[in-house]
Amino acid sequence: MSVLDEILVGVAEDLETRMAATSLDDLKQQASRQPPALDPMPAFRSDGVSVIAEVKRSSPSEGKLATIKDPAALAADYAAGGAAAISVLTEERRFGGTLADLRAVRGTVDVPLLRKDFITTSYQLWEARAAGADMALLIVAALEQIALESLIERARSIGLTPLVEVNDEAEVHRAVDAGANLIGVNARNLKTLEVDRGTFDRLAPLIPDTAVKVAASGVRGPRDVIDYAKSGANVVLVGETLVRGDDPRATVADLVAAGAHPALQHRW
C-alpha cells in the first residue's frame, strides 16, 4: 500500500464521523450563509507570478514542521506580505490540520482561500465551502477519472475553484481532458513521498497556455519562485520554506517580490 493510499483510508475513517455528526443538507445551509466564493483566477492570470502561502504543521515526509497555536494570525501574516491566496491544510492526521483552522482564517483575511485535503466526495467540497473556502484541492492520483471529472463540475456548481494537482504526464493529461484550467504540478510523489524539483520543468510544457500553472513543493526562496517562472509557472504554492522561518510576512513579500520582477511581466 503506497504512503498516499495509507492516507485515504484515513481520510475515509475521518470523514464517515464527520458525516455522522452532519448532515449534507446542514452543510449547504451553512454553505449558503456564506458570502460568495473570493474568484483567484483574476490575480493568478496577472503579470508575473502569484503566492499561495500555506498554513501547515505537519507533513508525512517531514514529520512536525511548526507549532501554529493561531493559524488565523499566521494567515494575517501572509496577507500583509502580499500572498494572493492562503492554502489551509484541513487533513488531521498526517498534516495536523483541522476545518477548524479554515474557519478561523476566514474570519481573519480577505483573500481567496486553499481547503488543502484529500478530496475524494462532494461532501467534502459542501464542508470547504461552510467553512469559507473558495478553492479545493482535487488530487489526481487519488480520483478515477469519472470521479475527477465529476468533482470538478461539482466544485464549480458550488462556487468553488478547483485546483487539479498532477504530477506525472498521464496524470496532466487526465486533468486536461477533465477540464482543469488550474493545474498544480506537485514536485512531490504522494505514492513515494520523493521529490523531483524536475517536475514541473518536464510537465509544465503539457500544460495548456490557457491554463493557469501552479508550481508546488521545492520553493525555498526568491531564487526558486524566478526559476520556476521561467520555466511557465503562473503561481507558486510555498509552505514548508514559510511555516520554519522566522518571519514568514517578510518572507513571503521577498516571495512576492521576486514574483514581480520586471522580466516576469506580461506572460499572458
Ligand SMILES: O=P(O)(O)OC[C@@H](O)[C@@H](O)c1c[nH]c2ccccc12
Contents of the next structure:
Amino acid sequence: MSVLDEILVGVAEDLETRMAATSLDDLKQQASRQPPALDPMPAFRSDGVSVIAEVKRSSPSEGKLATIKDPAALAADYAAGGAAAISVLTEERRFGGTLADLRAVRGTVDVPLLRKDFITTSYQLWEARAAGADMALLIVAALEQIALESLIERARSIGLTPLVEVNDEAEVHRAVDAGANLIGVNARNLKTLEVDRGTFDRLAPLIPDTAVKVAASGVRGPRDVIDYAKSGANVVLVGETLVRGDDPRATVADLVAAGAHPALQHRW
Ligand SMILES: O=P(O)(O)OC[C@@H](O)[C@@H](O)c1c[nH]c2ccccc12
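Please give the other form, namely the form predicted together with the ligand, since only the form predicted alone has been shown so far.
Entire complex below, previous chain first.
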C-alpha cells in the first residue's frame, strides 16, 4: 500500500467517527451561520507571487515538526507577515491537525483559509465550510475522475474554492478536464514522499494560463520563491520552513518580499 493509501484508510476511519457524531444537517446549519466564504482568487491573480502559509505540526516524511500550542496565534503571525491565505492541516493521524485548529484560526484571522486534508466526500466539504474554511484541497491522486468532478462542483456550490492538487502529467490533464482553475503542483509525491522541485517546472506549462498555479512543498527560503515564480507560479504554499523557524512573521514577510520582486511583476 502506498503512503497515500495508508493515510486514506485512517482518514476514512476518523471520518466515520465524526459522521456518527454530527449529522450532515447539523453541519449545514453550522455552515449557514458562517459569514460567506472569502474569494482568494483576486489576491492570487495579482502581480507577484502570493504566499499561502501552512499550520502544520507533523508530516509523514519528517514526523513531528513543531508543537504549535496556539494555531490561531501562529496564523495571526502569518497574516501579519503578509500571507495572502492560510492553510490549516486538519488530518489527525499523520499531520497532527484537527478541525478545531481550523475553527480557532477562523476566529482570529480574516484572510482566506484552506482546509488541507484528504477529502473524498461532500460531508468533508461541509465540515470545512462549517469550520469557516474558504477553500478545500482536492488531491487528484486520491480521487476517481467522477468523484473529482463532483467534489469540485459541490465545493463551489457551497462557496468553497477548490484547490486541485497534482503531481504528474496525467493528473494535470485530469484536473484541467474536471474544470479546476486553481491548480497546485505538489513537489512531494504522496505515494513515495519524495520531493522533486523540478516537478513544477515540468508541469506548469501544461496548465492553461486561465488557471492560477500554486507551487506546493519544498520552499526553504526566498530563493525557492523566486525560482518558482520564474517557472510561472502565482502562489507558493509553505509549511515546514515556517513552523520550524523561530520568527514565522518575519519568515513569511521575507518570502512575500521575494515574491513581490519587481522583476516578477506583470506576468498576467
Ligand atoms: O512543508 P512544506 O514542504 O512547505 O509543504 C507544505 C505543503 O505543500 C504540504 O504540506 C502538502 C502539499 N500537499 C499536501 C497534501 C496533503 C498534506 C500535506 C500537503
